[in-house]
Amino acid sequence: MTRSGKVRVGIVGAGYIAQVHSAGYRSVVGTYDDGPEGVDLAVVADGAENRAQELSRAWGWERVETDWRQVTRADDVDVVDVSVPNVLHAEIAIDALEHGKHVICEKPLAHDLESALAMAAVAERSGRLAQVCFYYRLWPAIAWARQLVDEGAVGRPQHFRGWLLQDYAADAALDLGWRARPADAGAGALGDLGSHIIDIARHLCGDISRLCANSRTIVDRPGDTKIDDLISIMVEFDSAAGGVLEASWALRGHKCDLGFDLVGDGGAIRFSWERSNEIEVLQGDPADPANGFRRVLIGGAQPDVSRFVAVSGQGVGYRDAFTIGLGHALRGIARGDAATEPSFADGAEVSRVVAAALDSAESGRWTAVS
């Protein structure tokens, strides 16, 4: 495909993750030769004036504003990148996307299932690309487990174990800001981190039909606080396969632990995010006692890896994995594909489970994904 004029981006929000975007819209046009001729940083928009400026002499962004609507409205942007606490994140995505731009969404979608299924849905009347930053089902490893899956190479899912567990909330003297406030998060690990793991186990195994969830605050933090430090959530699928998913900020010794145990009648995958440029698969006769996992390692047979590296175990890191889903989404412009995922639908549907967790947490059972 040859390439197709230059995309013009505005970003909403100049913090942590507002840098890791930035780095992925430098590094597209040299990775994806498929894509856009070029990207423009056209515009970035933070309350905070200072946060905004230091974005744009970092990275480049042609100009800054602090009211958002600067960015959602402007004529010279094509793409608003939302990248702010979760309780914004329907406003603008929706003023964008009613204002003829594509969207990119940090996740989770929104901090209530109302709100994310009104994003949905304008983004479906729109035509226009909407996109939510589940960048992990995107990773190499776990896009290859969807082939395999999808090739039957493991057989039929039978039970899926998944987890992002993660200790930078130990510290109860920590200020999580936004987060730790329900009304602007909508949920604690639940929506921060786990939201990521019921992405990769819908991507997977499929819908999720109802599930029994357990959820807990180990964490005495300043204040009268109280939102989920640690969920385990037990999950049915549409298909009858079965499942564990547990999400936590807050215990001890673990760093970026995401990982899952996909097993199927005909073999099994498993993944760890700590040794992210391998895989393991394990085919073969389930009576040869010899018969075990064999790792992998992610190179050119994977999606994606030969735009990166040449050999097989070279490695691709946390920031690359921003160049690919914004690749993804640049391309998807480029050819007029709205429908790259993750999309917004995607991100609903994550947002129901999120619910229905919330709910099966406080009641103390099992509850339908309606």
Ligand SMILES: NC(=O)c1ccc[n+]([C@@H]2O[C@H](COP(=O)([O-])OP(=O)(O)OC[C@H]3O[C@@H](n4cnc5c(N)ncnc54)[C@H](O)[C@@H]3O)[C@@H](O)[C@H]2O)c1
Given for the second form:
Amino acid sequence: MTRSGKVRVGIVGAGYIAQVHSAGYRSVVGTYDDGPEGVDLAVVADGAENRAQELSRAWGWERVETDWRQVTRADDVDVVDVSVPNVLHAEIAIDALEHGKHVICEKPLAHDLESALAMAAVAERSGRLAQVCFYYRLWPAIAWARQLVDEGAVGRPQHFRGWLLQDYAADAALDLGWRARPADAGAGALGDLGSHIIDIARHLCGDISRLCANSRTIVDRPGDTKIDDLISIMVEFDSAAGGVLEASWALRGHKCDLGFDLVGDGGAIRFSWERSNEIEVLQGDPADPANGFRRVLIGGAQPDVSRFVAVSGQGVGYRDAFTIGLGHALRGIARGDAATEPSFADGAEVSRVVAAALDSAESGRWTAVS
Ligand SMILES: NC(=O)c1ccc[n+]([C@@H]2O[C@H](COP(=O)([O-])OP(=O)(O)OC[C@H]3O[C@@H](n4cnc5c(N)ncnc54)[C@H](O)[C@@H]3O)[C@@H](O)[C@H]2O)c1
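Moving on from the form predicted alone, please list the structure of the form predicted in complex with the ligand.
So here's everything in the complex, that chain up top.
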């Protein structure tokens, strides 16, 4: 933070998600009146200079670099945003934290568990804010679901069925780039999309203690890449609740099919991203023949929505999720508060579950998440 109350951001990576982040940074100050006075887009670094130039032109990043150390070690940067392929997250985030920067890192936290644990440990020691971008959990409907669970509005969770299914990788001819290289990505659909639904499951039902996973390659891609296109995981939570999680990037017809069905002993909550501005809640007397799910339109009663729209049901969208997520981080930094959600510790817990799922899929056995 400078004395003017501005937060100066440096971003590493100028690909797809960097554009979404750029839009988010641009809208945080206007959206939240309890955050920084300004957000400077100080510097963008990308190994491909033309990409960095394009992002700079489109969103006004002031300086362009090709070496990420010019961001993590820059004097004019307070926050480093890590938006590069998964294998690079740990080295960049740790260097930034060790140079006194706050860090906002894309998901999954790292390509493997060892790196994720190292990142969480350095973050803990650093006293800096370290956030991982599992922003679906901050989505107003899902954040409200968490409030309902905390209030006991649906009783004790007994079962959680969650999924994130897409079809962007269903075309065998499509070059998935780093995402299809296990050394760069860590896992296929499990790391890319499964990590999101694991985070939501943990957020709503607590830590997962053990699991049994089945993983399949369902797209016959050129070369010999065998990567998980589809993963199904039976889980048990520490709380003794159970559940089933599914993730795929290659199931035809599923675009951004993220959803869950949480059943407690006093009610239930259902959510689907395809109707992301509503949520269904079941409460009341099961013996009442008129008892059933209520459809609640998202509005001022749900977290953050009144910052965007005045009327319930007007709707917020995918980019707003990033304004909310980045807003949480930048407001924390402006307050001098390093606690954030989702934290690197949350990211490392998701990586534990991903690692256990990979082990289980390999062995065919129930596996402890340790
Ligand atoms: N939160 C979400 O929902 C969400 C959505 C999409 C992507 N992501 C995550 O964001 C990250 C980036 O994904 P993407 O879709 O933007 O990928 P992308 O391939 O579009 O962009 C990655 C960029 O990183 C650059 N890069 C690669 N190596 C570099 C290096 N050594 N130094 C500097 N730049 C380098 C590439 O040139 C490229 O411009 C991944 O971790 C991904 O999982 C998250």
